[in-house]
Structures are given as C-alpha cells and as structure tokens.
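The chain below stands alone, shown as structure tokens; this is the form predicted alone.
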Amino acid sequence: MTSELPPLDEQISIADLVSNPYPIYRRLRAETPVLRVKSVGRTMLTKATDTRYVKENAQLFSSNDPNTPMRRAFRAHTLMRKDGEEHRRERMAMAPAFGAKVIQEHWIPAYREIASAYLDRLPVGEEVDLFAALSAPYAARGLAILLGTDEATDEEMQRWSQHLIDGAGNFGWADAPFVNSDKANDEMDALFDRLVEKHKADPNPSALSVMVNADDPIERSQIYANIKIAIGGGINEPRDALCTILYGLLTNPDQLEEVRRNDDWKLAFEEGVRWVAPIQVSSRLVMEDTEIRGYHIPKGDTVMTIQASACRDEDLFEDGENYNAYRPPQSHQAFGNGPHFCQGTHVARRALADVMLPMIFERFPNIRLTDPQKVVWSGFGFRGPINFPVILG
C-alpha cells in the first residue's frame, strides 16, 4: 500500500462551498478527485464510484464520525451516526410509518389536501416568493402529519429544521448555530413530552406513534433524536427539490411542455434531485488504513462523500451540469445509497411527482419566473434555492 497521502488544499473555503460549489467539484473531478480540504477537515471524494464505494462499505467507512457537528447540533447520538444492528434497529423502529401501503392510504391523501389548501391561498397575477409561500410550508405540514407532530405550526417545523441543519453543517464550529439548535432542541423536547401520552392513548400510523407503541420500543431519548433527524432532513429535501425542479422546468420550456403533455413528473423529479442534490455531502470515519485511487487513507481520517458531485460525474452523466428531464436513465446518489439510503425518499417522490407538481401546473398553467437571475442558491451540506419569485397565472 502506498504511503502517499492525498494532496492538501488550503484555498477552498467553506464560504466558496456554500456559495457555488459546482465549479469547484467539476475541477476536482478532473484534477484531484481525492483531496484533503483544510477548511472542512475532511478528505473529499468527488467521483461517483468512490462515493458509492464508501457508502456501501460500512465496516470500513463508519457513519460514527466523532468529529461531525451533528451530535452537538442534535444533542444526541442519532441513527445517522450508527452502523450495523444498532442502526438497523432504530431505522426499523420508524419503518412502519414509511411503508408503501401507509403512504398510499394515509400520507398521499393528506398531502393532496394540504397541497389544495396551500395552493388556494396563493395570490394570482402578482409576484410571490414560492419558496416561502408554498414550498417550505407544504413540506413542513406534510412532514408534521407523517411524524405525528402536527401540533407544531409550519413556522415552528421550518425553524427547527433550519436550526438543526445549520448546526449539523457547522463545520467551522461557530457558536451561534449551536445556540439556535439548543433552543430548537428544548422546544421539540417539550412538544414530544406532551405528544407521547396522546399517541399512546390514540395510536396511529405516524412515526412518533408507531415508535412509542412498539412491542419492544427503542429508548425514549432515541425516539426523540430520530424524530428530530426526520425534521432536520425531511423538510429541506422536498422543499428544496420542489423549487429546483420548478426552476429546471421553467427555464427549459420545451421540456416543461413535454413533461406536461406526457405527465412525466417522475422524470422531472428525478432529474431535479440529480441536478442539485438536496443533501450534498456526507461524512464517514475510516476504520482501517486503506487506499483510494492510489492514495493512502489512514485509519481515523474522515472522508466526505460529495453526492452533489457524484450526481454530475461525467463518467455517468453527459452534460450533467444542465437540467434535462429526458436524459438517458441512470441511477443517481441524491438520496444516498447503502444502509443509510434516505428513508423518506418514496414519500418525497410521491408528494412532489404525484401531488404537488401536476397540481401547480393545473392551477397555474402560465406560471413564470419573474427573473431567473433573482433566484439565490445556497448551501454546502444541504443545497437549494432560498427564494423563488414567480408570477402565477
């Protein structure tokens, strides 16, 4: 085995990665696909074969990275940082809420009701920020019902999610994001304490209810931690994906016309999450000395799989920098792979492709962006538009 470490970069900043990481990833794929990046304290992997290899080898690349800000942000050791049987037990505790029959019979009807009500309140003929007025609250309300936290307001769900995300992505270990995540944790704990007895008295298919009513429940602290994980990731993914897909379609009217004619909303969805992956990066702890692309990766190092880059890898995707709903079919890694494949993938896909996307264009067939240049994209760990100004008609 070689003793040469990957090259070290001291120029790439976290601010660069938050602002516009894609030109950086494109350069790294071509020049240095295995690179130690000082600002994030990780060895970045930007090629799809390497990110998939790491995610599918949990014994060699553990999710239990002690240097991640996630434990600090969530004040818990969540299932996202567990492997093997421990991870499987906690993941399966929530699984009944995400089954295909439950999604079909309970969550999709709920999402349809929410979508209809939230579309009804949008103004017609004037500029509206669809991110704030529709995408974020739709994701928040649907998730609250699915999780069994529907007593929380849309605003609370969104604020908690963002503060958890900011804390979990706080690789610079600044104080302010943790102050906010601590406040969010306190508020969520208080809510969950109230809801547990309610769900015990009146069981239902929601995630909190199925966990507290299980024959062999996991620890209460882990139930809370894993509901928080779902809040942290379950709002931003459909929220950001919806605006991303709409941007792709509205800036490619020929594709939009074809998608509408053929009801190809699932194709539009898959391309959107490939093009701008809502969850951009993940960290893994190296358990044994190993080698990637000829470089020595020592035990105890932390590698960072860049799903955002893997989803645009030229080896798999021709012209991957652009949105193309009709590109040749190819699997992507936007929802991860291996044991930690996103549990909410099927709900998010159906909530957008089966419900919201066709309903938007049915209600507002002449929807248009006021100016594509006004849309601001942001995020390193999680990414998407943070505004979406449109005229509805």
Ligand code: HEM
The other form holds:
Amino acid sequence: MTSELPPLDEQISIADLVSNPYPIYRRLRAETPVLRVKSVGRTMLTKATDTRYVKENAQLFSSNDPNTPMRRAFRAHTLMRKDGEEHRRERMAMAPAFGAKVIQEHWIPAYREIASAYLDRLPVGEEVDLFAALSAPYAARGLAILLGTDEATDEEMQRWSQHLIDGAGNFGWADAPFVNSDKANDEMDALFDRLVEKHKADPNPSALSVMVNADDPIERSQIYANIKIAIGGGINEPRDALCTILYGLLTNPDQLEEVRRNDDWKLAFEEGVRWVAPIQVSSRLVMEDTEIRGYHIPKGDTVMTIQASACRDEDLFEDGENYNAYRPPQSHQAFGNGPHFCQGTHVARRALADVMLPMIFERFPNIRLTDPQKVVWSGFGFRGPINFPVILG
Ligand code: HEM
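Complement to the form predicted alone: the form predicted together with protoporphyrin IX containing FE:
Entire complex below, previous chain first.
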C-alpha cells in the first residue's frame, strides 16, 4: 500500500468556498481530485466516482464522525450520524411518512392548499423577495405537516432549523451558536412533549405520529432527535432548490417556454438540484487505512464528498456549469448515495415539481427577475440564492 498522502492545499479559504466554490471545484477535478484542504480540515473528493464510492461503502467510511459539533448542537445522536443496523432501524421508523401512497393521498393535497394560499398573499406588479415571501415559508409549512409538528409556526420552524444548522456547523466551538441551538432544542422538546399526547389520541401518517404509535417504537429520545434532524435538514434544501430552479428557468427563457409547453417540471427540478446541489458536501470518517486514486487515506482522517462537484463532473455532464433542463438523462448525486440517501427525495420532488412550480407560472405567467445580478448566491455546506427579487404579473 502506498504511503503517499494526498497533496495539501493551504490557499483555499472558507470565504472563497462560501462565495463561489464552483471554479475551485472545476480546477480540483482537473488537477487534484483528492486534496487535503487545510482551511476545511478535510480531504476533499471532487470526482463523481470517488464521492459515490465513499458513500456506498459505509463500513469503510462511517457517518459517525465524533469530531463534529453536530451532537452538541442537537443534544442527541441522530440517525444521520449512525451506521449499519442502528441507522437502518431509526430510518425505517420514519419511513411510513415518506411512502409514495401517503405522499399522494395526504401530503400533496395539503401542499396544493398551502401553495395556493401562500401565492395568494404575494403582491402583484411590485418587487417582492420570493426567497422570504414564498420559498422559505412554503418549505417550512410543508415540512411541519409531513413531520406532524404543524402547531409550530413557519417562523419557529425556520428559526429552529437555522439554529440547529449553525450549531452543527460551529466548528470553532464558540458559545453563541450553542446558546441558540439549546434554546431551539428546549422549545422543540416542549412542543414534542405536547404533540406526542395529541398524536397518540389522534394518529395520522406524519413522521412523529407513526413513530410514537409504532408497535415497537424506537426510544423517545431518538424519535425527538430524528424529528430534529428532519427540521435541520428539510427546510433549506427545498427552499434553496425552488429559487435555484426559478433562476435557471427565468434566465433561460427558451427552456422555460419548452418546460411550460410540455409540463416538464420534473426535468426542471432535477436539473436545478444537479446544477446547484442544495447540500453541497458531506463528511465521512475513515475507519481503516485505505487508498483513493493511489493516495494513502489514513484511518481517522475525515473525507469530504463534494456532491456539488460530482454533479458537474465533466466525465458525466457536458457543459455542466450551465443550467439545461434538456440535457441528456444522467443520474446525479444531489440526494446523496448509499444508506443515507435522502429520505425526503420524493416528497421534495413532488412538492416542487408537481405542485409549486406549475402553480407559480400558472398564476404569474409574466413573472420576471428584477435583475439577475441582484440575486446573491451563498454557501459552502448548503448553497442557494439568499434573496430572489422578482416582479409578479
Ligand atoms: C431538494 C431537496 C433536498 C435535497 C437536495 C436533499 C439532499 C440530501 C442529501 C444530499 C442527503 C444525504 C446526506 C449525507 O449523505 O450525509 C440527505 C439526507 C436526508 N434528507 Fe434530504 N434533501 C432534500 C429534501 C429533504 C426533505 C424535504 C426532507 C424531509 C424531512 C429530507 C430529509 C432527509 C433525511 C431525514 C436525511 C437523512 C437520511 C439518513 O441519514 O438516512 N430531505 N438529503
């Protein structure tokens, strides 16, 4: 086995990655696809074969990385950081809420009502920020219904989600983010305690309800932990995906016209999450000394799979830097791979492609960006526009 470590980079800064990581990833794919990046403290993998390989080999590359602040932020060990049977058991506990039939019969009708009501609130003919006025609250409400936490307001769902994310990303272990995540945890625990009784008395197919009413339920602490991971990881992605897809369509009017004519909203959706993956990176802990592309990857190292880069890999996608809803079909990695493949894939796809996207363009056929240059993109772990100024008409 080789003893040569991957090259070490001391130039790439977190600020560059947050601002626009794509030129960096493009260079890394061409020059150094396995690279230790000092500022991130991880070995970055930017090629699609490598990111897939790591995620599909959970015994060698564990999700249980104890060196992250995630456990502290959630005050719990969530399913996202577990492996093997332990992970499978907890994931299966939530699974009934994500089933195709439940989505079709329960969530889609509810999402149509929410979408319609939230579109009704928007002002016509003047500038409005769709990120704040539509994407974020629609994602929050959809998730609250799916999880069975619908007593929480949109504002609470968004705040809890953000504080959990900030805590989980608090690699400097500063106090302030944990003060916020602790407060969010206290508020969520109090709400869940109340809701458990309600769901026991009146069951429904939501995640919290199916978990507390199961014949052989998982521990209450894990039920709460996994509802929290879904809150932390189920708002940003559909929110960011919606603005990303709208940006792709509104800045490519030919494609928009074709999508509208053929109702190709699913293509528009899939291309949006490929183009700018809402969850850009994941981390895995190396369990045994191993090799990737001929480099020594030591036990205890943390590799970072950059699915944002895999989704633009030239080996799979021609002209991958651009949005093209009509590119040749090719599977992407925006929802991950292997045992931790996104549990919310189908519900997110349907909430946007079947409900929100066609409804926006039906209501506002003349919707336009006030100025594409005004849209600000941001994020290294999660990425998307952080504003979306449009005029509806
Ligand atoms: C466009 C929307 C979405 C995208 C792109 C997305 C992406 C992802 C990705 C990449 C992962 C894997 C992380 C890893 O490998 O470490 C993941 C996991 C997960 N996602 Fe999503 N997600 C989306 C929407 C949702 C929604 C709406 C939910 C609803 C609750 C959700 C729930 C989850 C859960 C529970 C996991 C963890 C699964 C496990 O560890 O077994 N996601 N998601």
